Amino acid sequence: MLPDLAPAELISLFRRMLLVRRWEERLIQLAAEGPSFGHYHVYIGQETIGVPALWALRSTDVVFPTHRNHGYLLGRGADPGRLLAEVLGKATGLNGGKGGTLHASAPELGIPHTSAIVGGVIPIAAGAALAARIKGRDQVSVAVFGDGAMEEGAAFETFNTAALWRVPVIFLCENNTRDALGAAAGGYPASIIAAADLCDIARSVGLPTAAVDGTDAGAVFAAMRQGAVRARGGDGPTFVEAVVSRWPGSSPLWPELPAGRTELRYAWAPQEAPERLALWYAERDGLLRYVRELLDASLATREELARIDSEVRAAVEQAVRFATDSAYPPADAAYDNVFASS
């Protein structure tokens, strides 16, 4: 279903989700062309989680993403060129090239930190929420993490403490286990979680939970908005589990485009999609589901969506030119901002 938003906002939501998709598809191409900028992860296939989740928050709220962070940075309005420059290690990057792909951040946009440490953001987000409450700020904190983070002791300990102290935090678990490594055996990738339902872990310490289809932008938006209302009302944290199938291009060691870039026409002409990804585009791609919902609600035509796509592609190419033309930082900048100064 579509989120409960005005038509213009629904189109803006589509544009932002499409930007994430096109930006990351182009990133994969750049990685294949070289030079290498190290390992990276992409958010393709999960855009209908992150972008609607952000839409349910206020600009003053803070978000702590995990290693699939590009979608959240772009979703919060980070400049595509500066984000790409950061991934490439350029001086014009969001963090001067020092954060790279795995730790890029934008404090001015409410993303103070991202972490590639599994489960690392969970206690940090809860700590930020506690600090906000102590200081009297009307602020919600969101921890974003994958299902694998549920195997970490810090996750359970933080759930328990946050519930006990009723801190204003939302725990957003992006469960992309379905069709991933280990899922065929009936378990999670590492296969060491005894719980059959991840929400049961959160419920064990009294956290309200919501399990939603991660391809359903409306369901994600509603769950996050309800969690934000609870947090602001002093009712404490919420655990949201958004379940998706992992994008096939994320299955190899390095991300790849197994059938080239996504074509919007696959939303209404699935028979034209490459056979190896036909099921993905027809049933598991939240972005194309959102396209179909916009069309079914008569909120846009195919031609209008194609025009937006052209504009987004042009913006991404401009970002590529900016990032690739930017200079690397000088060697003597290696020690800049390493130590705090008074």
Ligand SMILES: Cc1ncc(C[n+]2csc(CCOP(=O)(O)OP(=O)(O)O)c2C)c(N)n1
Second form
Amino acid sequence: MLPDLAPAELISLFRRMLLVRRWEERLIQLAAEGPSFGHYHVYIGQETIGVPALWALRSTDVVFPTHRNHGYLLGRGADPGRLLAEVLGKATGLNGGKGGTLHASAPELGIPHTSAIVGGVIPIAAGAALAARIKGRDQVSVAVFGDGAMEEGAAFETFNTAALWRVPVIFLCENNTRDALGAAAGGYPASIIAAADLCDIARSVGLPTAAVDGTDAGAVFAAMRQGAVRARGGDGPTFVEAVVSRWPGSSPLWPELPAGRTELRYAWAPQEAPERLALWYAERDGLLRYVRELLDASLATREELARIDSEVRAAVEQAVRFATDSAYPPADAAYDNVFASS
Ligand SMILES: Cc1ncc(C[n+]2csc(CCOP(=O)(O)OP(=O)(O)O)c2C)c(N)n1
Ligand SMILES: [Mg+2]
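Moving from the form predicted alone, what structure would you give for the form predicted together with this ligand?
Following is the full complex, with the preceding chain placed first.
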């Protein structure tokens, strides 16, 4: 279903999700062309989790994403050129090229820190929420993490303490194992997690939980909004599990475009999708599901969506020019911003 938002907002949400898709498709091409900027992960296939989740928050709320952070940074309005420059290690990057893809952040946009340490952001987000409450700030904090983080001790310890102290935090678990590991292993990565239902882990310490289809932007938006209302009302944390299938291009060690870039027409002409990804585009891609929902609700025409796509692709090309034309930081900047000064 579509999120409970005004029509213009629903279109803005689409534009933002499409920007994530187009920006990352281009990133994969850049990585293949070189020069190498090191290992990286993409958010393709999870746009209908992160972008609607951010839409359900206030701009003063803070979010702590994982190694798949591009979708959150772009979703919160980071400049596509400066994010790309950051990933490429350029001086014009969001963090002067020192965060790179895995640790890019935008504190001014409420993303103070992102981390590739699995589960690492969970206690940090809860700590930020506790600090905000102590300081009397009306601020909700969101920890974003994958299903893999659910076996980390820090996850359980944080759920427990946050529940005990009614900390204003939302735990957003992006479970991308539906199909792949999931179906064969009983629904979850059973090789590392004994719980048959990830929500059970949160329920064991009394957290309210919501398990939603992560391709359903409206369901994600509603669950996050409810979690934010609860947190702001002093009722403590919520655990939201958004379930999706891993995008086939994310399965190899290095992301790849298994069948070229996404074409919006696959949403209404599924027979034109490449065979290898036909099922994924037809049933598992939240972005194309959103396209179908917009069309079904007569909120946009195919032509209007195609025009937005052209605009987004032009913006991405501009970002590519900005980032590739930018210089690397000078050698003598190596120690700048590395150590905190009091
Ligand atoms: C503490 C820690 N252990 C192991 C790793 C290596 N590692 C990187 S990504 C990953 C899997 C993460 O799975 P999940 O949290 O479900 O995220 P996904 O990549 O599926 O989005 C692992 C084990 C790490 N980065 N940090
Ligand atoms: Mg995962």
